[in-house]
Every structure is written in C-alpha cells, then in structure tokens.
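Shown next as structure tokens: one chain only, the form predicted alone.
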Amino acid sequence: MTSTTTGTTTGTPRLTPDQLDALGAELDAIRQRVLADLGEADADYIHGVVRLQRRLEVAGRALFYLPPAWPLAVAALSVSKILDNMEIGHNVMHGQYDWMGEPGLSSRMYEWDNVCPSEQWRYSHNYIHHTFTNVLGKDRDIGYGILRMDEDQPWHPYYLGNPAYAFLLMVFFEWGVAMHDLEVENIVAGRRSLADNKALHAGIMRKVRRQAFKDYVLFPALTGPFFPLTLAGNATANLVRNVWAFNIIFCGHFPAGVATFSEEECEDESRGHWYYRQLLGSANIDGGPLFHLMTGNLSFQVEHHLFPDLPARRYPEISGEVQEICERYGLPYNTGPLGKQLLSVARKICRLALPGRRSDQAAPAAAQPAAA
C-alpha cells in the first residue's frame, strides 16, 4: 500500500508498505516502553495537578467575597477551569490513568466542568476523531460542521462567513463541543433527522442545567450582595477557558502544513499508515513546562495523536524520538511558537472563506453544504 495526502502537503514523500510497517513497529516500541514504565511518578503528577486545580477553584470562589480581588478571583477560576478541561478531564477521559484503578481518575466515570456530557465527548472525540483523524467525510472535527478548514471541502457561499463563525465558535467553544454530536449541519442539509438525536437530548440538557445552575445561580447566590460580580466573574472565567482551549486545539490541528486524507486512501489501513496519518495530520506548539501544563500537553499534539492513551506528561520526553523518526523517514514534524501557529490558522480560516481552486473544480452542487 502506498500513501498519498491531500490538502497542503501533497509533496510529502510516500512510504512503501515495508516502510509503513517499519514505522509502525518503531512507534509501537515507544508506546510499549512507556506503558511498561508507568508508575508512582505518573500517579504523583496527576494527583498534584488535581490538588492544584481544586485549590485554585476554592481560592477563586473565596475571592469573589472580596470585590477588590475580583481580577484575582477570575484569574484563579480561569486557570482552574483550564486545568480541569485540558490536563485533567481531556487526558483522564482518554484512559491515560485507568491503569491506576482510581474511580476519580477513571475514563468511564470522570465528568468535567463543561456543558458537554463526558459520555458523548468520549464517543465523538476518542472514537470518531482519533480513529479517523483528518479523514475528510469521517472526522467531523475538520471544521466542526461549521467551518471550512481544508481546500478539499467543497466551497459554498455560506463559507464567506468563515472568520465570523470561527470567532463565535471560539467564544462559545464549550457549547460548540456540546452540540457537536447533534450534527446540526446534517439536519439542515436533510441527511439527519431530529429523531436521530433524541437519545442525546436528555444527556445534553441534564449537563447544561447542571453547569448553568452551578456557575450562574448557585455560586453567585452564595456571595449574596456580590451576586452580579460573581456571575460576571464566572462568565468571564468560562470565556477565558473557551478562548484558550479553542486556540490550542486549532493550533494543533489546522496550521499550514497539516495534511488531510480521503476515505479511499485509508481503506484497509495498516497500523503503520494510521501512524503516518497522525504524524502528517498534527502540529505542535513550542513552549516551556508551564505552557505545556496549561495546554494539557496538547502542545504536543503530534505525540498525542500517536499515543492518545499514554499520560500526556510523557509526551515531552518522547518528542525528540518522534522527531528523529520523522527525519529518518523524510516526514515533516510540524512545530512552531504559539504566535506563528495562531497566525497560520487565522490565515487559513480567512483564505478558505473564499473559493479554492481544487474545490471549485471538484464540488458538485449536490455536495454543497447548507448554511447551518
């Protein structure tokens, strides 16, 4: 089986079936070595992050009783929510700490501070996204059903609003994640019915009610006369978390040089080709230890896509090996500072709002998406 890519990396060298098998064996060996080494240091790390997150949340909630400390309260609560969603929730729900046997760190039991029910997120993210990463027509994270993020997505006048849709998705990111499984764009296009979503409605509404009550009723009410300030503080912390998560995730998936694949290319896919696709369909963000902690180590998105079930704290230590493997196989290892990756993503969002050459030629009218 030979391998090709579409999108922005059509010049990437193809690998022969033997090369793909060898690539897969090398990356499997890294995974097995890390799995065999998991132990007390990994447990201590995640316990420490959980303690930090909880202390920051308590501090943030308490500081709302002191109006002059409002900025500090918002800052503490914002960092708490970021850690909960990214370094703890995202990674725990990937099963990275299931080996510890602790109910509070079980992928099947963890519920995060987010309006998206964890059960639904595990299906759309752990299964759909990580199985079909960057496969057009299968991976709905390409554009989230809202944006045009690849030239091989057929263009439609609706996409002239790409920058505006991206801004709204960033601001309301947790709500976009919660709506992801509903496939609203497919309902609008007539490819899915409201009845198909009936089983999802109860879980989403239950989680929305819980989160809205906690952030916008209960905790503000507990501060009595400071209710308006606390309400505004909670809303601001959610906004900060949404903006941060959106930008980190988009920088890991959509900067220049990230490849997409057709469904035909991935038929009867070998383990080596799956690894190949993860390498080409991901990008890293350079930074220091604190930055990586705040991203949930998703700044090592290449390593995360290769090894989603390994504790994310291990990604920095194996990134050098992964980069060396890429060099030997002639494959790109996409990494850069946050500013560079953000600018690249912003340019892509704006550029793809306009018709692209390949899409104009290839898009039949029946395939054009309806405006969601």
Given for the second form:
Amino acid sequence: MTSTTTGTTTGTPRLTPDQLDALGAELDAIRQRVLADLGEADADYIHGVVRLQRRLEVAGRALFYLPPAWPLAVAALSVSKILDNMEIGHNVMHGQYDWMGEPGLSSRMYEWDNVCPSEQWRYSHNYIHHTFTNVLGKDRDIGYGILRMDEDQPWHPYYLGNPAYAFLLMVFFEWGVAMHDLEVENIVAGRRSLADNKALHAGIMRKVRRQAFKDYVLFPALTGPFFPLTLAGNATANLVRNVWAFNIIFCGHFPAGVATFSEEECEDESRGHWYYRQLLGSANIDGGPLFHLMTGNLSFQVEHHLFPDLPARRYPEISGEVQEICERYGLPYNTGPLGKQLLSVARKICRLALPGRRSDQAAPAAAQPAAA
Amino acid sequence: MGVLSTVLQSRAVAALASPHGVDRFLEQVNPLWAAHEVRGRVVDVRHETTGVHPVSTLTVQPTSTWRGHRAGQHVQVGVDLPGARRATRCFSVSSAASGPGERFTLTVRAHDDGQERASVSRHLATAAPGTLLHLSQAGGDFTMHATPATPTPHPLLLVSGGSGITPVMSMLRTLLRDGYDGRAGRPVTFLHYARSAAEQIYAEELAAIARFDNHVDVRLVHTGEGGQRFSPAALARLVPDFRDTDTWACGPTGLVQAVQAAYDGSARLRVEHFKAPTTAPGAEGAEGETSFARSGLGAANTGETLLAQAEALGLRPQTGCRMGICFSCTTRKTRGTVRDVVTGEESSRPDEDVRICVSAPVGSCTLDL
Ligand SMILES: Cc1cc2nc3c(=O)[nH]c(=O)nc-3n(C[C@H](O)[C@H](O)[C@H](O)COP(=O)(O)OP(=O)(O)OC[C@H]3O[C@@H](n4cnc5c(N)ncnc54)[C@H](O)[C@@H]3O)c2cc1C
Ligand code: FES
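Okay, that is the form predicted alone; can I get the form predicted together with its partner chain now?
Starting with the chain above, the whole complex follows.
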C-alpha cells in the first residue's frame, strides 16, 4: 500500500467517487434537516448553559472569601472555565448559534476565558484544522508543532522527549493553544520569519495580560488576606481546565485507528471525500449526558467534524444515523470509553518517541467497526 | 449618572468581568440592568391606525444607559422573533427629545411578513407590553440641532408621508414642549401626506395642534380621498420661498425624490430615507461573477446589492437596518470592486470589510460568506 491512508492497521476501506458522492449527499441531508429544525429548544439550551456558567463563575469567585470552601471555589471556577471554553466558547466560535443573531452568541464577537485570542483561534482552528483535518503538513493540530503524533512525521532525536513534551503541553495547554499560531517550529526551520508574528504577538500579549491580571492579580487582591489562596485557586482552576481540555481534544484525533492523509490525496477533493476524511480522522468518547456537556460535546468529535457549525447538542441525536451510514459504507466509526481512548493516545505518544515509521504494536486498539 | 453606573462602567469592573463584559452578567439578573448596552421594555402600546398594515405607538422604558435622543434621530431596535431569531431594524424616535434614561416612543407600521423572514415591524406593531427590545444609542443627523435655523425665529417646514411622519413629529413635539408657552416660537408648516383619514397617524394630536394658536400650520393631505399629491407648485402656494426655508422631509422614496427635485440642490433641505435606494438588476457594472467563498455558492453578477444577490442564492447573512446604517451586515470582501449604492463611491481594496446591504459589485467579486 502506498502512502494513502495511514495509522490504520487494516487498510481503510476505499470508496469509489460515486460512493463518495452518495455518502456526501446522505450527510448533507442530515445537515439540512437539522438546520431546518433549529429554533427555541437550541436557544433555550445554550442560554441555560450560559446561565449555569455565569453563576458558577460568580460563585467560584465569591467562595474564595470563605477559606474553608476553597475546594468548592476551585471546583466551581474550574467547571465554569471548562463550560466557557468548550460547550460555549468552542461551539459559539464555530458559528453554531450565529443563526440566532444574538451578539453575545455570535462567532464574530465571542471572546472566551482563555489566553488565546478568539479571533486567532477562529483562523487556526475553524479554518486550518477543520479544513485540513489530519492532513500531514497542513493540519498543525497534529502534535501542535511540538509532538510526533504520526508515523509519517520523520523521526528526529528531539522526539525522544515526546512524552515529556506532551505532559508539558497538557499542563500549559491554554498557552500552547495561544502560541500555536506563532508556528515556532516553522521559525526554527527557517520557513517563517519573526516579523510574520508581530501582529499575532500583539494580540496574544493583550489577551494574556488581561487574563493574567484578572486571575493572578485583581481577584486575589480583592480577597485581601487570602491573596495567596485565591491566587493558588485560580491557577488550579486554569490547570484543571488545561488538563481536561487537552485530554478530550487528544482523544478526538489521536487514538489508534484514526487516519491521517497526505496533501496529494486531498487536492481538489470532493465534498464526499471531505466528509470521508473527517469521518476517518476523528474519534468519539462514550459517556453520559453530563460527560458530554463537560466535553462541549466534543465526545462526539466525529459528528462535530462532519458538521462543525451545527449546535453541538444535536450531535447525540444524529450519531445513530451516522453510525448506520458508516456501517453501510464499511467505514470505521471510532469510539470507546475515555479510559481506553486515553490509553491508546498515551501509547501512541510514547511509541512515536522512538524511531520507526509503522509498527505492529498499533494493533491492539485498531479501528472498530461501527458499534452496535 | 448614579454612583452605581459609574462603578459598573469603570475599568476595574471591566477587568474583573473580562472577557465577557459586565453586561453579560447583569443581564442574567435583570434584562433592564446594563452598564454599556442599551435595552428597553415596551411599557405601553397605543394603536394609531387599524387595517392590514396597522400602526402602533410603543412607549419604551430604556435602561439607564440610554443617553437620550435629539429630535429626528433614529435607534436600532432588535427583537427576538419566533424561532429564536433576533432581527434588527431602524426606527425613528417619535416622541420629543429625551434625556438620559427617559422614556421615549416608537411608532411602527406593520409590513407583511417576508417569504422566509417574519417582519420585524409587524412583530413590533403587534407587540404586547413587557416585550424586551435590544437597542442602540440614538443616531443620525436628520436633526434640528445646531442648524442655522435653530437659534433664530426663521420659519421651518416639515414634509412627511406615511410612517415617515415619526422623525418630524419628534421635532414638532420638541418645539411645542420647549417653546415659550406651548408655542413653537416660530412659524412652522407641517405638511403631511397620508392615504386616507383612517390611515392618518396621530390624527387627534395633530387636530389639537392645528386648533391652537401656536404658530403651527398643520396641513394634512389624504391622497386617496381627493387630496393632491406633492407638487412644487402646491408647496409654493403654502410656503412661497420654500427653497430658502429650512426643511426636513421624510417618507416614501417617491415623495422624498419629488421634494429633492423641487429643492434643486438647496442646502436648506435635509431628507431621511427609511429604505436604501434600490439598485435595479442589470445596473452599471453588472458583469462577471459574484462568489460567496465560505458557502461555495456563486452566480452571475446581477448588479444588485451583494445582500440581494446573497439572499437570492438562499444565503441568510446577518442584517439590521438594510440601508448602510448599522454595520451588522459587514462582511469581508476578498476580491473585486464594489460600488456604494448610496454615495456611488467605488472601492477595490482586497480584504476589505464592506456593508453588503449598500454595496453592489462592479464586475467579479468574492465575498467571505
Ligand atoms: C433611519 C430609518 C428610520 C425608520 N423609521 C421608521 C419608523 O419610525 N417607523 C416605521 O414604521 N418604520 C421605520 N423605518 C423602516 C423600518 O426600519 C423597516 O425597514 C420596516 O419597518 C420594514 O421592516 P420589516 O422587518 O418589517 O420588513 P422586512 O423583513 O425588511 O421586509 C418585509 C416586507 O416589507 C417590505 N419592506 C421593507 N421595508 C419597507 C419599507 N421601508 N417600506 C415599504 N416596504 C418595506 C419588504 O419588501 C418585504 O416585502 C425606518 C428605517 C430607517 C432606515
Ligand atoms: S444591514 Fe445595517 S449596514 Fe447593512
């Protein structure tokens, strides 16, 4: 097999152009149906999540005045930041609620509780990552420019540190996301100049200053004698959010069985092929409604990649149909419990620290056929 | 401004509420609490006319952030239409000039619902007290403020048609309220065109103003009941030197254009449009292709505004006033030349943000939509 689809152990099923067109038409039909049905229920849902997030944020900030309630304060603030970044921020910035015409939920205006400026995120995530999903050399979310996450990324002794870099990226995830667009690896490689980063840099610094000032100076100072406790609490909440977001996001694209693609394969691709690539390039995580809420429904990464601008609360209801379609076309629908997907990602990070392009160790967690 | 709003508007509070902003928290408690945004609640509804296109006057209690308005100004009004779709349109304030936080009125004629869009005006004209409105500050320079006419007792002329009565009514009410002894303090001619007596907005109030000795000459013309349509000759009989009289005109495009022609470029005339001048299909520059990059759609350029062409293809870009005032339709144009249909100005800069409701492509053009 030449470099067509990689990362899968059993060859990924190839579809003929006609099959791809049919697949595209079926998925387009789902999209149209959901779009036509958007209305009050979706608005009520997102308003409810926003209300919950705002209350948790206020509660978290206030509870720092009661030192015994410190763990509660941290919990409230952590959940608030997670909801803000995932179910609200990430999804709103995808334009999932733009049809409502509400400025507070508009993709053009939403700013999230994260050091990465949302305008920059919309470019690197919505455009680069969602358009070139899992295309090596294009999708900079593959390893965030610092990790080796695919066999086809050439090995270098630098990658011996793969597990350590991944750990650091997890701890400092929001910073990693903010620095993402500076394309440091391309500067080191001489493909990008520092001057290219000037404007980006200014945007990041402005946002960083605001976020850091709020969490590490202003709110701690407001609690007077509890300054160190509040500071530690805010830092912990940011850390919790970082670790959680990192894990959910890495489970979305890097468990074994997820395919990557080459640039040539994606030249002039049809809508059907784009859907096909999104399907094979993403993985879901099983869980209950609360879990899905906390992941911003990114536990339905497959559905999210197929329909990035449909309100995420719709993913669970269409996932059955998507699985059924996968089954009919013989395509894998990658899903599994959090533990299993995490383990699979961790294994990959460690394995790819060492040289070697393709290895048979990938076998244990191969793509599964559509789950029943 | 109270101490509380000074605090709420402070930079310290902004830093604490960052990145969402204070208002995103206040609105959770009470929609009429705001530090920066303006919202309002309809507290009273009065039906002015009935029929297929009824007209209602809404009294609005704004948030304390409302800075007030000068007579003749308009405000953008956003309403939540059924299906959780917020839509925004422009409306002139019809009550006398207001101060900060003061109530004001809007007078709205209900248009028919569009094919896919519910009509904002119908929603408003049939709104019940308690309806929440998302507002802007008042804007526009169709005002009497700081014009050469203001400080001296020069005569004034107000010409309007249909619902175009609203801004000039605000002017008249302001003059009567603030003038000496309930007089306008100067000769005012109030010329208004309505289809019929039944369609006459503010009929009682205008009749009362006409009865009193207040220097206001009210002339109501009901064109569907034998009244003569606007003509320069008829106006000259009323105000012989009208071209040298400070004049404000607002109404249907036909009326405004006729008035403009009669004034022949006189700087004494100011007009307000409720609707952008439409560009006909096949207008100048209607060649090439109009492409909408994000949706992958495109069609031959018809010469109409980018908004009209996008909507013809089934796209639903965000809009507000639909006539170049509110900037809510602003979209990135990545390539091509557009003409501003109001000013006629052309612009070819790549990656430029344009108001698609008043921009028509000249040749091929690509939009990030
Ligand atoms: C500065 C300014 C001030 C305004 N002040 C007032 C005011 O005081 N009172 C008031 O009632 N309106 C006023 N308008 C007009 C108002 O903003 C809306 O354009 C109008 O109410 C129609 O909006 P809609 O959403 O109901 O109609 P849309 O959804 O835009 O369209 C529905 C139907 O109405 C037709 N239509 C749209 N606009 C007009 C129009 N202006 N005249 C005739 N048909 C139209 C459309 O072709 C369509 O068939 C003002 C507009 C501007 C720009
Ligand atoms: S819709 Fe208001 S400027 Fe275009």
